[in-house]
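Next up: just one chain, as structure tokens, the form predicted alone.
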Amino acid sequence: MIKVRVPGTTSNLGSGFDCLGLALTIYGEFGFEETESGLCFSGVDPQYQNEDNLAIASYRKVKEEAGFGRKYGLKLSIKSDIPISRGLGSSGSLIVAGAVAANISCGNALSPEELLDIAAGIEGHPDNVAPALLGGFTVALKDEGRFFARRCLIDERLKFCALVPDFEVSTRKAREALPSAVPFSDAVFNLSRAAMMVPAMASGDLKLIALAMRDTLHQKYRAPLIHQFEQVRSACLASGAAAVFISGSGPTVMCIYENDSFPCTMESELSAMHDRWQAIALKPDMHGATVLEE
């Protein structure tokens, strides 16, 4: 049995569309055991008990790339606090778990860079799998079919609050909501702010972070997919949030805050909303994917 713990993530961070990501202190634990044949699942929804399960697919892909492509069965167990289809990296955690576990079973035949390339290739973009694998605050990009990521400094005292609703927003619909082209001025607006996010996160300067998170590329197009988004955003700011942004493709709304009472205040504020929302206090996770047992 190989057991891996992987953090949930938030991506984009406002201006950093498809390139900025952050690992958070919410986790999934994944157990993998090779068998003679077939698949066996524990803690997995029946609709995901098949070869298309991202953890299974990722495990097999890494084994194949490492030269261990023989036929085998798998037992997969999952115990996760990461909400599914909420913009907190649930799919990325599955992919990274499978990749790391398979690499362990191969004697760490592949480098972290190779694992990132495989994981991001399965996900289609690197902004969630990079922090899930490496931990901390990451910047990632794709060039000529390959993916690259680096960790950046972050003030570990920063406090995040995930406001998670009881409804989903599919990544496909969130992608479809985006325009095929944007004004040049919008691109420049985001480029400058995404670049500023790197020193802002390192310093923990909340005013600079709020400025750097302003976005014109994706959030205004995705906001209508999140029920009562403007009311939730206004409630966050009125309750003292330093910055508010859509986590990944949504529907989770992420806040950065100072006052320790903020999550409780938001629970109370959101109780009046039509949908049920949960406020989860989080911190940056600095470790990324961790092997618990092998």
Second form
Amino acid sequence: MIKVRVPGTTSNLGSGFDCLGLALTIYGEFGFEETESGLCFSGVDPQYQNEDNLAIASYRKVKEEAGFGRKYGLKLSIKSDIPISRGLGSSGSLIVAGAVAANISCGNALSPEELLDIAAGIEGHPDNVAPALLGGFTVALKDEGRFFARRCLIDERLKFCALVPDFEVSTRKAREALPSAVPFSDAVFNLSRAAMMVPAMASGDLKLIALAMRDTLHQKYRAPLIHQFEQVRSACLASGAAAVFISGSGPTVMCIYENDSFPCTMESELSAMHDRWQAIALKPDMHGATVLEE
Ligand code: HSE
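Can I have the other form now, the form predicted together with L-homoserine (HSE), not the form predicted alone?
Below: every chain and molecule of the assembly, starting with the one above.
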């Protein structure tokens, strides 16, 4: 059996739509075992027990790209703390797990760059799979059909609090909420801030991070999909959050904070909302996908 641990991620970080991402200390463990034929699952919801399962699809894709056929069955077991469809990179974690495990099974035939390219191709955008694979804070882009990513410095002491509601928002719906064109001034607003995020994250300067996170490209269009978003955001800021942003395509609301009591305070603040919100304290994960057993 090949066992891989993959971190959850937060992406966009406000201004860096589809390009900035960060691995976080919340994990899934994925076991893969090749069998004679068929599929077998453990710890997987019945609706995902098929060939469309992203971990299975990426496992097969990597083996095919490495020149191995499809004539094998697979047993997939999952134990994951990454909430599903909440904007914390659960689908990216499945894709990266399948890609890394398949590459191990064929003697690391593919390079990390090729794995990233395949994984991001399956997800459609690179900002979750890049940090899930590489760990840390990443910048990624797509050029002429190929994906590229690099790790950047981050102050590892930064503290993140994921506020995770008990409702889902699908990435497809969240992308449909976006306009097909934006004013030139909005594009300039974001690109200057996304660029500033690189030195801001390296320095850990919370004021600079908050400035760099401001966004005009996506969050205002997606906010209506997140129940009581404005109240949640105001409660975060009133409780001392240094910065607040929608994690990936939502609905998780992510805060950067200083005071250790912040997650506890938020959980009690949000207990008055219509939906149930859970506060999870997280740090940057610096390891990315890790092979536990091979
Ligand atoms: N950058 C993507 C989005 C992340 O915001 O739609 C979703 O996984």
